[in-house]
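Have a look below at one chain only, the form predicted on its own, in structure tokens format.
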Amino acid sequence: MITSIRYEELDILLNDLFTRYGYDFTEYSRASLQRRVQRLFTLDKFPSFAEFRHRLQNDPLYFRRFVEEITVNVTEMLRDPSFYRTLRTSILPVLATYPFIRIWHAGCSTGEEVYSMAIILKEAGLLHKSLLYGTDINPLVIEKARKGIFPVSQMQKYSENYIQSGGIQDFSAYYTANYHLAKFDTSLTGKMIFSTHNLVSDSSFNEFQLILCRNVLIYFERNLQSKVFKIFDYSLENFGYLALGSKESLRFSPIADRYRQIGKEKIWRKVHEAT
């Protein structure tokens, strides 16, 4: 018989994880979090909640598996091609006027969107004066992002996205295929810095002209969303850009009155500093 994780047990578990490891998941969307914790509990065939709790408290390696499973790591290169077309036509020409460009991909997962950005910057002649920061709470996906190695089976889909986004080269020129893996060129990876960063508990670490956090905030409760928006606002220089996922918005956020949406895509420009 499969045991279900009750809400009160989930609360106990989240408190344990904060006390033991310093990871605070208490303001993640509760329903979504419970589904993912239940999935892991069932997948690893724990006979009771007590044994599941004991394993998490006393096995740091299993805790890493827990983080990997409950954080959402669904991504792809040049996802939503119209978004990247807007970056090419409306945002990069403005960033081109800066002497140096700093871009933060918050919640970057395995890094596909960071590599996407590097490609369009290279085609715009801007990569040489850019630095791309990719951060995620999950250290395992950050390790994968640093390597820049992805399944060859995904390249056809990524190539289609690339063409639809306004790509002007042969997409295969950006990677070397070896059997079932594709490794992206060091001319791209040399402009990237990947690091763990927890949007719940960590603060701003630099000033940026563009911040992207796409399809991450939908998993946060409203209070945590507001906290993260304030971090982004503090990290974004005046007239910089903030890009969110297709189901996310600045509307009703505490920083909404300082931003203006650019076209139909979920991209906002900071037009006023905080008072």
The other form holds:
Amino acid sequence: MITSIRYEELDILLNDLFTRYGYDFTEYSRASLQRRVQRLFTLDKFPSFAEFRHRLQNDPLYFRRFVEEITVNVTEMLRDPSFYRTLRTSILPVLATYPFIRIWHAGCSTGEEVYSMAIILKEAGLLHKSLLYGTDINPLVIEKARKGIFPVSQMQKYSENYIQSGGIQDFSAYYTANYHLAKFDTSLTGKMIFSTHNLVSDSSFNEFQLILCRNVLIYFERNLQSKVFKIFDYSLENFGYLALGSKESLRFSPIADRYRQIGKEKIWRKVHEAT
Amino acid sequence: MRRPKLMIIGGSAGSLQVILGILPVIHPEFPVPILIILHRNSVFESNLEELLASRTQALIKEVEEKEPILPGAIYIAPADYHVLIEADHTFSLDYSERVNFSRPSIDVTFRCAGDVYGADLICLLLSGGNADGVEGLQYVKGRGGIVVVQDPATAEVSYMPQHAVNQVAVDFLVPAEDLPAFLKGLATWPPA
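Now that we've seen the form predicted on its own, could you pull up the form predicted together with the partner chain?
Starting with the chain above, the whole complex follows.
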């Protein structure tokens, strides 16, 4: 019988981590967090909650592992191809009118979406005047994103996504395959800046014309979602765009009335500045 | 046995026909909210909700994150997300790794609902060719929930329900043709 981490224990743990390390997970949705913490607890074979708690309080390296393991890092290139098709046809032509394009991928995980964006910018002839910022709370995934090396086994799926997104080149031209790894072209990585950033505690760091944050907000409670929406709003130029995951919405957010949705995709345009 | 506060139906290959057979007995005043976790294939991915809605007067609704779980509705797990349930009886969505090669995974939702609803949960596992859902049923049973399995002899693909029968102390083993009546009986639970 495996010991279950109860919600009360989870709350104790979250308070510990905030006090000890300044990382605040207390406004993360509990059900998902409980699964992730339970998974780690089982994986690392702790005999009791007390020992798990003690280790986390006293071993900063183990806390680092905790952050790496409890955050969800599932992503793929050109996920939801119709979303990228809309970016190509409706959003990039508008961004093309700017002398310089700044894009923020908030919660970018291992960077697959940043590389996807660089590819479509390149094909639109805009990459040379673009800068793509990729941020995540987890330092390990940021290191991976910087390297731009992904499993070759994924390339067939990504190539299919690419074609469905309206790509007409040969997708394999963007990477060099070596055994089981695919390294993406340095012409893409040269326009990317990766950094750790915690949406809970860090503030806005620049102004952007496009912010993408897909499948991150589903892990946050409503109150934290609102805070993050305010950071995005503050970081977005007037008439800039905010893109969310396929099941996320701006609808119930405090900034909703100043944004207009673009077609059926989860992309909103800021139509008024905050007053 | 008091009336359950949530019913979850999990199904994979061969389960869609069974679900379509059950739906007509669910009406808008049905007292138990129903959540359906179906392994989808891309063939009916886009029009599943419409297909289901054509068979019932009750509201068919894809799960939205943070949405409260209310009676009178039949909630459907969206393609490619796990469905979780929070302590305050609202839904959460989760895009983490597949479980049993599946997202949505039936095990993930059964287990999470078991934590929140305990003895107020009833879970039904239907036809399928995968063991997803069996471990979850075991967990639900351990928390006092009611476990119902489609009789494997009446399943198009018997692997999943058979596995459940082998592993879990099932409360009700119901042939496919009796499932609509069984569901209808939930409204007047407990059975006389």
